[in-house]
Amino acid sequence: MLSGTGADAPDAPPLLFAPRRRLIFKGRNGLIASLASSAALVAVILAVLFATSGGQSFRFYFFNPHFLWIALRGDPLKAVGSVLGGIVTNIWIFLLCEVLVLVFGLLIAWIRITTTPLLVPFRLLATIYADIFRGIPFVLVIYIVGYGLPQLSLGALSNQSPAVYGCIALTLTYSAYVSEVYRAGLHSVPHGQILAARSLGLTQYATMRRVVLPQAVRTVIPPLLNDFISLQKDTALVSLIGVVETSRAAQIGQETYFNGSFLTMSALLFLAMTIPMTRFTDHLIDRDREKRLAGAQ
């Protein structure tokens, strides 16, 4: 019997790809090859910041630390917004939209992958809508929505906040494209399973709550994570029908008292706000390829 450590065994084919972690540092030369390169980059920024002519100018607009702490505190006596509370505005649309997409999202794909007979019109109007709302500009559609559905005197859905409104554009646009990923994820179910769930006597909707969605929502989790990253930015663009949220605030701040540092802070809590998701999106990323080429091995 052939073994894997034998001498006359085969090479391992390599990685075209090595997990993250093991391409950091390998021995004591790759530490201080990282060093002297994370040294020079932070030398040239350094450089242009403060060696540069333009340093000083820039340094002032955007890193002046006394708007940095009126950004972050606001300025009631001439009307300027907290950045940091602009930011809660954002959080809890994005919270809300999150919930909606995903719902929303996976009905639509159910939607389009379904063969019931009964369900073909619907499976028309939502390869429609995914089309639509995936190619027409989101700064387009929250300007339809939220200027739109005021003037059909829809009763209450025409009288609403222009919060409300951002949420509602924000969930169309993001449900398209969830929806397709929802799909590409209940394809890459193969399709012995589905047939030997339904010989077991299993329904079609059996079938597709106990066998295809733990499986497709499994493998989804990482891009459906990337979609919200985009999220959480795009909560920005409801300022555009005049919610006031936090870039809104900074642009408020800077026309106030002409300085960048108000956009300086509002990004930085953007960063705060996505960074951690990104490093957790990754890090489901690098584990399932790792369990994966533990598969392959």
Second form
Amino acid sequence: MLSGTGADAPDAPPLLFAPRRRLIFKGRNGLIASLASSAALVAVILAVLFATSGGQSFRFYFFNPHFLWIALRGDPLKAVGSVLGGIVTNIWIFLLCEVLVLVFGLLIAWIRITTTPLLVPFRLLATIYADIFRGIPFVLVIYIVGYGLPQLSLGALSNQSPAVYGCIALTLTYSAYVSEVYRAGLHSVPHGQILAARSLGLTQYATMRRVVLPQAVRTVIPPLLNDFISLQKDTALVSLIGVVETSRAAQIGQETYFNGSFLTMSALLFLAMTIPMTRFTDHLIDRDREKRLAGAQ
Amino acid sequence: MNNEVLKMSSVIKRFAHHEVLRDVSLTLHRHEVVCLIGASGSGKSTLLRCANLLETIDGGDIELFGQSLLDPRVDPDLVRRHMGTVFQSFNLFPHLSVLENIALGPVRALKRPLHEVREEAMALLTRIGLQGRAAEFPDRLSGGQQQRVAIVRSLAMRPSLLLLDEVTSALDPTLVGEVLDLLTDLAKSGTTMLIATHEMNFARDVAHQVAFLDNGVLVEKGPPDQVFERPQHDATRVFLERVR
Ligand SMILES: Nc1ncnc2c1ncn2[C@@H]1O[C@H](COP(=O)(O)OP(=O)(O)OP(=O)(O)O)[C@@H](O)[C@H]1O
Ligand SMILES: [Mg+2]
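Form predicted on its own done; form predicted in complex with its partner chain now:
Whole complex next, starting from this chain.
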């Protein structure tokens, strides 16, 4: 017999309870379970570090308080620079490159998406640029810039300190990545927005400036911050052309004292720099997701 | 001639080999309301997009106040400032408040002073009863309210004519009325409008001229009584039968 709603009403009320084993971790039991598993994990880690012989030497090599302190302070007598002093170099290189990359990357993205005939040759150039610098390993870029430019006798361009060449190399590579981030953001703005702006008689520039860019910024910020987190870490690579920043200072300390606590201190300093940024990025991503979910209902 | 606002003569538009507008001629006079009707895909949107130069035409001519828009010296941005365009999907700017949406064109395209534009924008909002929502973002408004804001946004440019493309099609049926009322109001105050619509009753009440497009051909044009009651062509008759 056919009935409108498919099945007929059941004789007995249907069973709606979950199986018992899936109820174990509900409510208060769930909290107890998560506390217990956390405690167990911490216990295992401590046991490995303090009770095993491997743990002992690991602690001595990487977490020796004496050498951690020397790493922070530096030791002028043995020509070991301070790891803390080194991170200052990383920070200013990062800050400088960040600003340059933001501006230069936007310029490249802009050139690549505008259709003004005047810019056509530049568009090709910008595309080639982005392809090249996204395709060459950064290590090579930094050698090419750091050892290549000084050989060319190009006046001021060949007379800079290694740190400046490091900045040039970082800016070249990261602008290529960031221009792609911008481009994706600019394309994420619905075409109807552009039609509406142009229909109001706004010029192509005003449309970009007042309608497209402000909307693209929101989608662009999280991936942009992700690139900046890598940029922060990659400032260590300028040591390849002779800049003594924190990782290089740590390596010198480790070679001098045969102790890895210098590396640990340098790593901790990097974390102090990057973790606020990673947390902030995740926070923005979550907030954006919540907003979109709220908009979806 | 001097009260002709927009004149399209023998306009041809192709997408690849598909001829979407075939020899379409249509004139819009000052204070005149022309409704474009026709089946989906007949070319109504394309015609409006050609009129405000969002599409380039493949033949014929378009004149605004007697000046050909095909003249290479014509700046499309300046042309569009004379033609307000309202879309089916309101396309309000989500990052700007309702008031800023309305003020953007006058301030950034016409370079008029902000304080003067704000006053005018508030007056427009008052006209549609949304003066209390000026500071809110568009996504807080209902569809009907958003579309009415979109209409006054184009009015703020003080255009010589309005092009409206199925402005009620994306709306919940309960919200269609408020938008059509605003258009009726505008028609009464003498706004020149070219309206693509599926709302036949509205077209009958408001239009001075009704133009029927069939497969890119302007088959019939005349006062609403004539087109709706005594259509001259079979195609028109068939279309009207179907939508009734
Ligand atoms: N950008 C485009 N490229 C290719 N074909 C297009 C394009 N825009 C429109 N067309 C075609 O042109 C024809 C007319 O489309 P148009 O959007 O003008 O119709 P319409 O009358 O507005 O229809 P509707 O009532 O559904 O809005 C359609 O066959 C459509 O497929
Ligand atoms: Mg259409």
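Numbering follows the first chain given and starts at 1. In this text, rigid core is short for the largest set of C-alphas that superpose within 1.5 Å between two forms. What you see is a predicted model, and the numbers here were worked out from it, not measured in a lab.
Once the cores line up, the CA of A33 ends up 2 angstroms or more apart between the two forms.
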